[in-house]
Amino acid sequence: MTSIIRVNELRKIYDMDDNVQVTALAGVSLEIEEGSFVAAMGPSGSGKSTLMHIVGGLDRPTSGSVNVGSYDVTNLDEQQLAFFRRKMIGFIFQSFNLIATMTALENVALPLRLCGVSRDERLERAYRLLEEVGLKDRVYHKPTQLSGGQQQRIAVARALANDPPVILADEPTGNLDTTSGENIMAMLNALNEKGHTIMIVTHDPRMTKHVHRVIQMLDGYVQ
């Protein structure tokens, strides 16, 4: 199997106030397989979340590289990581950061918007991807009018807008009760089944049930 995710030696150090160091990344290395669906595990701090982050160019490293299909991330200009985030990489997150002036629709079809796509031919899609995920009957309803799991298969709606080839899930269960959290596993699932490869963030144990390979991380070191 091609790999698809290539981290060598990252680093990250975080400099605090006071002139304190903390040490997010310890000189991680490791590879992920094209169309695998992995965990990376671990304690608060323990560097998982950094981890994503600067896999998904969210964030940069101290030093180390990572390279996402042929992007060398470490090395891209802001515009270029920009590009580089609509091309590769559809995120997911624990606080689903939805807009709450906009509909499910206008939501999903954002990512698109920001990549030119014309109006009816996003609201097209976006419709089709709330479909997809079971919220064909909620496209008009903005945020705070859904629960939480809704809000989340929203944000899975979102993430896929641009047909990403890698999907970063940072603790995509994380504010959801134990029922919607397994459905939006499940759906993880199905996507992972379609060719995406799939990387989460989790400290709950149960989700591991769901992926191929768990990274254990602690102290910022893979262990």
Ligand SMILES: Nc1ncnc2c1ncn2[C@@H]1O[C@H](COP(=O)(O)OP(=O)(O)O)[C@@H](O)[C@H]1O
Second form
Amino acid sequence: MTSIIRVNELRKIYDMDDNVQVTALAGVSLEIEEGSFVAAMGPSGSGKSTLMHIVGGLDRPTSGSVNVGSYDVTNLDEQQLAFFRRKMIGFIFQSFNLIATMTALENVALPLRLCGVSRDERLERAYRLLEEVGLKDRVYHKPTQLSGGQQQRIAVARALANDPPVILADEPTGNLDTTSGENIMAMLNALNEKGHTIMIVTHDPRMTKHVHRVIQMLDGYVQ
Amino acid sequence: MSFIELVKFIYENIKRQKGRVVLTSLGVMIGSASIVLLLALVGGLQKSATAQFTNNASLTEIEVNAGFGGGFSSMGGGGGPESMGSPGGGSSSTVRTSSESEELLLTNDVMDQISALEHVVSVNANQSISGNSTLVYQKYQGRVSLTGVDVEDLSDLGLTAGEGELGLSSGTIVLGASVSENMYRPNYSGSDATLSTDLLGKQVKLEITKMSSGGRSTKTVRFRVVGVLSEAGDQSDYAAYISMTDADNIVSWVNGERVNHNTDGYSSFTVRVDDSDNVLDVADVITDMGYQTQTAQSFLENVNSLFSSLQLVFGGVGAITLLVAALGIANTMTMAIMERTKEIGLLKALGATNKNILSLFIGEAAGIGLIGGVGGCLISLALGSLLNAVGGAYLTEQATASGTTMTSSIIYMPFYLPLFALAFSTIMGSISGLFPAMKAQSLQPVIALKYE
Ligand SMILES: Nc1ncnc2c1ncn2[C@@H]1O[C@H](COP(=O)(O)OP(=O)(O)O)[C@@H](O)[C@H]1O
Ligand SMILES: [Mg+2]
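Having seen the form predicted alone, the form predicted in complex with this ligand:
Starting with the chain above, the whole complex follows.
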């Protein structure tokens, strides 16, 4: 199998005031195979989110390199990073990050809109994605009219809008009750089976049963 | 994102923050409306101030008055706009003002000199008559400003006949359009207290009164009314014209000695020039000869430059209002971006480029400007027509009461003025949004996403 994500000697150091430095990543190297489902675990502050952000092109490292597919992520300019995120990455956040004034349908269609997909086409695709995550009778609801589990399912549908090969989910079940959490994990499992490479961050040891591989992190290192 | 898609997106974003947008654009509305209205007001004033110079005759005319050895500007005569367009009308300056010997009089020699100037078509002398001139017909009487002219026909002076003819000879008189309707019966209040008879063809009397050491004395001269001028809307409506011969007799009586135009001069000349383009040049030459000149042109120029500066001042006042509104937009956009930091981070995570974010937020600011501009245009159009309806009616009433038919509108709003304000508000909105939008585009997505 080929690796879709290759991380080499990645460092992220935050310069705080008074010459204090915080090391979020202290030199991380790892490879994630195409089509795999991995979970980054470790105590709070161990650098899991930082790693995921840099892999997804939301943040830049202090040093080291990240390659995703054919993209040399760490050497892209702002514009190229935006196109990289569109094409390669679907993000799922702990706090859903839906736009409150938009309906479920509009939220899911938002990435397509930014890419310039026509209105009819993007709403049709958004509708199908909502159907897939079991929310086809909630398409015109606003996020606040829905439960946390339902909101996260909208977020999953949104992450799939551009059909990206890689899905990055930072504690996707962190704000959910057990049943909803299991539900989301099952959904991610199904996506993985369809070929998406998935990397999640989680605290919950029970979630590990869904994944192929666990990356243990501590103090900015992979163990 | 295509441009149309971008506009739609901006429109939706504006729609979901209605309250804030309305409040902010209210400032722009007031600002743009005040610019438009102030400029339109100045424009209206300028229009009514210059309206009486639209006839071509007065634009090729120069009125020349006696000089005081040069050093006077062409506007130095102090005569208002009213005294132009009518020879000697209104200003009842006497021939002999008690002044130094260096006074440059408008003698026959001077008339010949001026006639010889290039571009000069004709020079006519006017003799205004000092002392009170009262026109009397039966029991009615009214004051007139009496002028003697050396032309055979008043049309040579750019005047037009309302009825009758304009030819003058000894013993005939031509009246301004409003003269007869201003005649009244003294100490009488019946329904026929004012004159309603047409004076054309009638015999009238002119009573000239002078004060001298011997007390008050009055001379009565008979005239036949041969013509009535058409309404001009200026002082010539209240003037009466007689031949120079008759005027000389009257002036001689008033002054107590025979008038000699070779030594005493006339009160003014009306110089006609071949083309309005040459008026100011000829006037300059005459001014350099030491005489005072007045032209509708130089007056127009002065009026126009006065109004240009007024427009600058009023426009500036409006612009300051709009500037305050611009600060309002900048403030609103800054607030909006702070509030929507997380949304900006999300948009970036979902693949929005920096350019997308920049155009979205500049577009929102421009949209607020546009909404304000549209509102401002509507307000100014509505207020403008209201002012014209109410104030215009008042002005017309005033004009009628004073015997003129000048219908002025208070507001002059050319179509491009609101359009200009609209474009200006929109551009100003985008400029106000520029810095906030640049701040938005430079937000690091990860930091924006963590922002609470
Ligand atoms: N913007 C930041 N400025 C300074 N330190 C940061 C910043 N973001 C993260 N850190 C630090 O980096 C370390 C790793 O953070 P993070 O990757 O969020 O950990 P995890 O997701 O594993 O809880 C923590 O010590 C955190 O305090
Ligand atoms: Mg974290």
